[in-house]
Every structure is written in C-alpha cells, then in structure tokens.
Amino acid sequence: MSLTLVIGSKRYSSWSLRPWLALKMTATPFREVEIALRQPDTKARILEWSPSGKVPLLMDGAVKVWDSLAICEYLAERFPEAGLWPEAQGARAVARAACAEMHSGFMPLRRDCPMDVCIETPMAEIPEEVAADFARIDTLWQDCRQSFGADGPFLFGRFSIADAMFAPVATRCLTYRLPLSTVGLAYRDAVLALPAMQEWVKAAGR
C-alpha cells in the first residue's frame, strides 16, 4: 500500500477530515496515522512525519504533499476516474473558487465554532461575525445546489472535492445548532449521512 495519510485527532481535525473524506471517496486502501492533538509531544510527533509541523500530509511512494486542498487536488489528478471534480468547465470553476473560500476565508466561524463532532452546545446568542459568515456559507450552498445540484444531493450533484472541502461546516451546523435554510438544512443532513462520515464521527468517539 502506497499512500499514508497523516491526520490530526478525528475529534477535532477539520483540515484533516477533507482529505480523508476525499481519499476515502476514491476507493483507495490507504494507511492512516492518527496524532493526538492537543497534548505535550503533538508538535514533535507531527514533525516525525509533516516538514510543515502540521497535518494532514499525504505520503504516495517519495511524494508528500501537505496542506489539505492542495491534497485533494492532488487525488483528483491521481484518481480521474474518481471525479472528484465536476465534469462541466463552469461547475468545476465555481466549485474551486468555493473550496478556495473556505480555504482562506471564514475566520470569525474557525475561531468561535472550533469543529468537535464528539459535541453538542447550541450556542444562545451567535457573535455578529460568525452569524455574517455563516450566512455566506449557506448563501453559497444555495446558490452551487440550485445551479449545480441537480444530479445528486451534494453542492455540485455528485460529491466533489467542495463537498470535502465544507464537510466540517456541516458537523458546526449540528454542533451550535446553527440556522440554516431548507436548502443548507438538506445538504448538511446528505453531509453527515455520507458513510465515510458516519465512520470518521464513529472514531472519533461519538
């Protein structure tokens, strides 16, 4: 077996769950190795294995890609037939300018709603910020479903890398029970109903 990926805590690890999600869409047999966060030896550990000190990396024969789009993308290349893209030049375009958002975007949601699926604490009152990029999430959600979704419950039909890539939202939205439109409400429950998900919040503890 090839590829390794190295992932943070189940519990906790957003970044690590989109690559894990994706590689586990692919069919693939792959080796996992799970580093506690949050405790003592996390840093050396992870350096064990990661030159960035952080996770996840991925680790195909001598290459090692970290950082968790660039390894989605990286298994997109490697598994065509996977189609973690969408087919359509438009859909793919948009759906990459989405996973670029999440990527670089939505710091007040990351600081304030960290993921831990193992959790539920509604939150009473939602900060000014995070409820401004929340709506922005579920705006996107419904704007890529109503154009794109129509093969398939996920954001582009079929699941693609942006619905790797927006997993972790899903488990905030079920965490602080946050508000959601009957469009973002039906693509989270599709999210969290994913096997691959059901499993991953199985490890964790859930």
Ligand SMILES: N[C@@H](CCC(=O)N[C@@H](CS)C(=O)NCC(=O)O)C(=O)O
The other form holds:
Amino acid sequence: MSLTLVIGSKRYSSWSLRPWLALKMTATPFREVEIALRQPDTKARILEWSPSGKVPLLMDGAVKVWDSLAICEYLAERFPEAGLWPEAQGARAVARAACAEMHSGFMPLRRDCPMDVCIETPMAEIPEEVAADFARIDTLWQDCRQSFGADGPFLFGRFSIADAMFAPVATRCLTYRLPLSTVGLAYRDAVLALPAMQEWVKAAGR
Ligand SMILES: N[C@@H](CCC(=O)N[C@@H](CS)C(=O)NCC(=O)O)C(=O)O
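Since the structure above is the form predicted alone, I would like to see how the form predicted in complex with the named molecule looks, so please show that one next.
Zooming out: every chain and molecule, the one shown earlier first.
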C-alpha cells in the first residue's frame, strides 16, 4: 500500500479535509504531505505534486488523482468494503447529487465564511446570500436525515462521502455560529464528534 495524500494547511484547506476524512474512514494507512497555504511559495510547492496547481491530490503508486470529489470516488472504488457510498441505488444517487451540489455551489458561503478550524467568530449579521445558501444546506441535511438516515447519525445513516463533502460546512457552522434546525444541529455535532475530525482540528493547531 503506497498511498500519499497531498493536502493544504489543515487550518484552512476545506477541499483537503474532504478526501482526508474519507480516507481515514477506510482505516487505510497513508502518507500525508501538508503544504502551507497562503505563503509566497505555496503555488510552487503544490505544483511539485499537482498538475492542477491545487490540493488535494492523491497518489496511489503511479496513479495521480486531483480534485476532492474525484479522490473520494476513487477511494470508494479502491476500498469497496469501506462502504463510502450508500448501498441502495436511490440513496446513492441522492448522495451523489448532494456531493455535486456542494462541490459546484454555495459560492457566497465559501467566499464569506472561509474554513478556519482554529477560530470562533460569530457573525453579527449574516449576509442575505450566505443565509440563503445556509438555509438550503440545512434543508438538504434535514431531508437526507429524514429519508435515509435511520441507520446512524449521518446523512445516509452510516458515514458516506456526502458527510466528507459537508464536513467543512459543519466546522463553519461552529466557527461562525450559523443558525441550524434541531436536526441540522445534531448532524453537525455528529460530524464534529468523529475522532478523525477531532484529529484534524487538533493537528490544525486548535
Ligand atoms: N475543485 C478543487 C478545488 C481545490 C482548491 O481550490 N484547493 C485550494 C485549497 S483548499 C488550493 O489548492 N489553493 C491553492 C492555490 O490556489 O494556490 C477540489 O475539489 O479539489
């Protein structure tokens, strides 16, 4: 087994957290290379590994996979026993739709509430566009929990890639004290309580 995951600073790199968490949940040992973001040499250091000039990037022998969602998909195929996608076809399709929505959307939330797992800074006034993104995410979380979540505390019951994709939103809820429904709050806490999440936050310097 020669897996290397290249990530950005644990404090800030939301895209890195996603496949890192998915990989942790497979319980597979891997080498981690952390590149400090926001430094003069960040781009050059990332380009030593990643053709896109972005992290995360997974190396599995000669195979290089860049982009968080593509890495998660690769892990699901590479470690089928980890059950990283829900088993039922309908649930799996919804999980993929939720991941795609996260991966391609919520620009105001990303812009105005960047991930920083080392601080807590409640937002005095939540910008309208951020509130709209957040309301949509809370609704999505509630729908998934209600329709598919009977077998555990996560969106599709057992942990899945959908939880990895939304993990950085869970941290932002805490950082910025974004308001959530009761179901959304319980889900946020389930994600933050994962031992792997706590390991990430601790390593980030919190
Ligand atoms: N769509 C990409 C986004 C990757 C991305 O934007 N990564 C940021 C760190 S979170 C990065 O590499 N920033 C470094 C830079 O742009 O110089 C993914 O899903 O992996």
